[in-house]
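So this first bit is one chain, no partners, the form predicted alone, shown in structure tokens.
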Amino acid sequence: MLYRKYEVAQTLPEALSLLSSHNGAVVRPVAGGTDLILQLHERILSADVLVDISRVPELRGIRLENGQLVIGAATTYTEISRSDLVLKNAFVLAEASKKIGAVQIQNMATLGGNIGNASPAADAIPGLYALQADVVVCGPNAERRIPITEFHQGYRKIDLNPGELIKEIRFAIPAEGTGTAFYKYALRKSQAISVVDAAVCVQLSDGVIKHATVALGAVAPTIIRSPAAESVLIGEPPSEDLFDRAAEAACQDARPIDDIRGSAAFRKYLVGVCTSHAVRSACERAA
């Protein structure tokens, strides 16, 4: 049996209570499942119980709060890629959430469960970096808030305590010229996993890039943002060859690995290509 109980958390502190209440046992939540069940089946992970938060409300839905945008842990990819809320303000979750699996899988796949699995090759973390979001943690006791760049602490490692759950994400709304853009390669046009990919957040004023975030994803143990190519950015007008040099920026921050899908050097060629589509995409929005 992959699993010997399942139960199922109506609220957050029932969640929270069912978590803790099982001394000894592995128990895990369990939102869309996309992820955790296939781990359970290739023996990956292992649980005695699974506590079902999909039905959870205060773990549901996006909404504007003081100037952020809020996305709640068990919100699909489905929601996130047709909420004009995130259209508007963080076009970059939408356009990724449109690249995950199948829409099958967009329609029980949640954000939180996406963090949670921490690997650096999922699609939608990269553009939560390149927002600077927080990930909020909730316990029995406290609610901690935490810049994703250090939730997640190495693969397939987080920042979560025993009886902790991903409450929800939170950015701050991006400012008046900002565009956004997300590029993925992978074998194959759907269902695939990256090779590499690219979000990017960039800030126009008056012709010049004010503000640039890059983020790269399967080219290390985590996501990581590129602060080579970022510097490149900021303060110059686009154009082809800042594109050029800033795809050759953030070559030097990537540490790819071989692997099945692609040599080391690949994806270090990869790096540029797909940096150089998201920025050009991103000016192109902001403009």
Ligand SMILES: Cc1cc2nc3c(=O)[nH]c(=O)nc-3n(C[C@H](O)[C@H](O)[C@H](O)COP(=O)(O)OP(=O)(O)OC[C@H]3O[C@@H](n4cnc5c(N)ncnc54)[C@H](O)[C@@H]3O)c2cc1C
Given for the second form:
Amino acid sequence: MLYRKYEVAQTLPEALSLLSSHNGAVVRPVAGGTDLILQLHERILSADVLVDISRVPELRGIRLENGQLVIGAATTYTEISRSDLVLKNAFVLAEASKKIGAVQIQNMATLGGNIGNASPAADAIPGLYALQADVVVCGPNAERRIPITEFHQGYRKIDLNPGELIKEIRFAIPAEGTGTAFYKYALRKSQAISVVDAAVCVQLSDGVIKHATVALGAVAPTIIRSPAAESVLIGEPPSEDLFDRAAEAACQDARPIDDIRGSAAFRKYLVGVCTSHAVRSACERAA
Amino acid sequence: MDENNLIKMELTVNGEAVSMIVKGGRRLLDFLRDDLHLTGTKEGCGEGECGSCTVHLDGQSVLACLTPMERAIGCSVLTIEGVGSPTNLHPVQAALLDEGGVQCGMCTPGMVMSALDLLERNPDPTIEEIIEGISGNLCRCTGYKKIIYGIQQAAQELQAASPAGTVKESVE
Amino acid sequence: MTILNETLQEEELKIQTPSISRKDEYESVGKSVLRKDSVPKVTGKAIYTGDLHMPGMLFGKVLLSTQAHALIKSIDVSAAAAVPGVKAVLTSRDIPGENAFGIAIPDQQVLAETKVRYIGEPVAIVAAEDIFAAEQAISQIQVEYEPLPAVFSPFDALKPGAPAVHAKGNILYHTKVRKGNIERGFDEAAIIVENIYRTSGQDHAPIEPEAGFAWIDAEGVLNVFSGTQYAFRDRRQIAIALNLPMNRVRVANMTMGGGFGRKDDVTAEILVALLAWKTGRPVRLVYSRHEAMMSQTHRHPTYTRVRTGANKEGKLTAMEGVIYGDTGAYASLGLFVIKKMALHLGGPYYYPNYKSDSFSVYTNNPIFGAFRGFGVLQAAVSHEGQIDELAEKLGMDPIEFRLRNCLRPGLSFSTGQLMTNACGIATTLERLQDYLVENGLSIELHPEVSA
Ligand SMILES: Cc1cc2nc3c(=O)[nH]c(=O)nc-3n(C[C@H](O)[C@H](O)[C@H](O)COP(=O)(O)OP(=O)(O)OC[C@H]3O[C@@H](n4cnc5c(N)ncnc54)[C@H](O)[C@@H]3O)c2cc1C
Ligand code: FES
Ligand code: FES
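For the form predicted in complex with this ligand instead of the form predicted alone, what are the coordinates?
Let us now look at the entire complex, which starts with that chain.
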């Protein structure tokens, strides 16, 4: 057995109560299962009870609310990449969603699962950093709203208490003239974990970059922002030279390690490649 | 909590109602293969990489090796056994044979399920779109080309058979 | 071992091409024919080993070594045997016959007895009523290892005083190929290039991981079903390990989900046979992808130093090479693969003078065995590199240079074997030349690396 009991939650209150109603048992929420079932199967994790949150209406779907885009935690990548709201307002997330696993994984896996699994190579999270998104967490008694940069506290460490669920992601709709982009370098086009990736938001105004966020994946214990690259970009008109300088600056903020997918030196090099590609695309889309 | 963890699996598989009491806590792949003996769905890796366990769950392609079996309760599952029979092949199956896209056959059921998923969403895919559509399925024998041509041929045949123009969906 | 000491005067030899009657129309040659088994495959009806089931069937599972090189001090199976649903927990002590097998030489243990030689070597096996009980039992087996120093490259394995992977020493096989007079060959050369080439290991990764199914029929015959490339050799090895007469063992080849050479070796067959024999029940043993990658054979990593000479006219005069092939913990087909590499190190080209030595070396890496190409692939990396570099240094077109030197009927291979009619390299190169011309393409030896 991978687990002993499977409970399907129909509503958010039910999900929360199921999560805390099994005294002494290891209870885990399961959304797409693409991380969790694998970890159970390989005995990396164990669980007594799984609470299926994939059909909880409060956790699903994409909507606009007071100038904010809200994406339910249990929304799948397929849904995200096909959403007009996302394509129009947060292209970076659609672009990243299409680069995660392959079709079947995109049909199953969720944004909340990516955040919950908290891998430093998680592909949906850099976009959320670049969009300066907040994570909304709900527990039996209260809801909390945390900037994503604070939610991920360290290597695979998140600000989530037992019994709590990630409810949704929220971010302000980027201003007029904003372009976003995600660029992933992996050993294959599909079904491959990022060696390095970058997500970028830039806002152009009168031909000059007014606002920029640059996020990097797989180069530190968590996803990181690159303040150095951002300050290079702000106030400048887009140019190849600028993209190169932003790339160089991003390399300074990256703290990559050697692992099976690439050496630290190769990753440093890739930070530049990914950053300049992503910045260029974002500028093109902003124009 | 039932110590034997017996559960009632009530669902539709390949168009037929299934209701049986079985051990829970396993993967949809185990239920299909070990309980229903639908062994056309293969396990090539058990970790989501190879796509040989691809089935459709409520009309979407998913990996049976990463799907908890209980998730399928109340759902409709389509496996390779429900796609076509030796005497009545689905055009995708016939085209794969025609193009020589079947060698050892271990990847084939999953490829067919992915191809069906693709063609339902996108009846007239480009080669690039076909490649993307089967990029979650590994084949160690064919080198993919013949599979890709097979799917292309099937798409053309299916298009010719259903003249009603279908809207092409584009994501990027 | 092939030693040819005199130069053959190939040009003078007349080759008689056997006459073959040719038809204009063949039943299948030149046609696309439907594979006999493809309709069942495309409909999911083809039965592979892992698809088999029988009433009363047990599930098998293997405990793999976690040590690269270690003595086994003890194995405690009591907790494993006590897991509910477990019907057998077997170690080397339970093998009725010889605890030895191997496709070329029987240097492999069915279950490790006193020492393990690689991470992934089978140490114990379990049969249980369901796979979860089998898994749990495996996790309960206590093996006490005493780690030994290990070697992970052929160079370390050949150092004086290196840890001995096998008692007989770390060289499995040394192949020598000698043709002509190598010193004279290099004296005649106007240009000589020398390089070191290294190729890496590779997993076959057939989409079907290795599996076996065994049961005893009403006549007491042990039936073993598996996707195997060589049922009869498996049968012989099962009979020896189980101490059964050959006519008590029947091996049937199931639909095979890809082999690529790896399923030439015994994979799950003896282990599953043991479990069925001991329990009297049908047993199915299917490796996970992870287990298959750990315990089954792979492509040999190789290290080659090669020197090749050509004269001003662009004719090859000599080739000399030394090959070190990492064959891992056991022989498998490692002697033949690395032997073949010595023979093919020069590729499909004619060298009047040829000298190669290859060493197939034991290490504590996983086992390396047969894989499509069988050593010839690794050789190609070096001979094509050499040929390109020579052509460049001679200022010749690389295809022209190859055409000038390729084997043709009447010329001899490194072993002295004369080429007869089946020697298509020249035709292939000419077709390639035509193709390049037709498509306005040219060969760039050092293309710029583009993003
Ligand atoms: C073959 C394959 C390829 C992959 N490729 C990629 C890739 O390219 N890029 C990438 O980033 N990832 C990849 N992944 C990893 C995985 O698909 C993603 O991390 C995915 O987003 C996980 O979502 P899920 O819904 O399947 O998560 P689950 O497995 O359901 O959950 C993951 C974890 O988060 C917890 N969790 C889930 N939802 C919530 C919630 N709402 N609140 C609190 N906790 C929650 C679960 O308890 C679990 O611990 C791949 C995985 C596989 C198997
Ligand atoms: S077995 Fe499910 S993806 Fe390989
Ligand atoms: S046909 Fe063998 S893996 Fe695809």
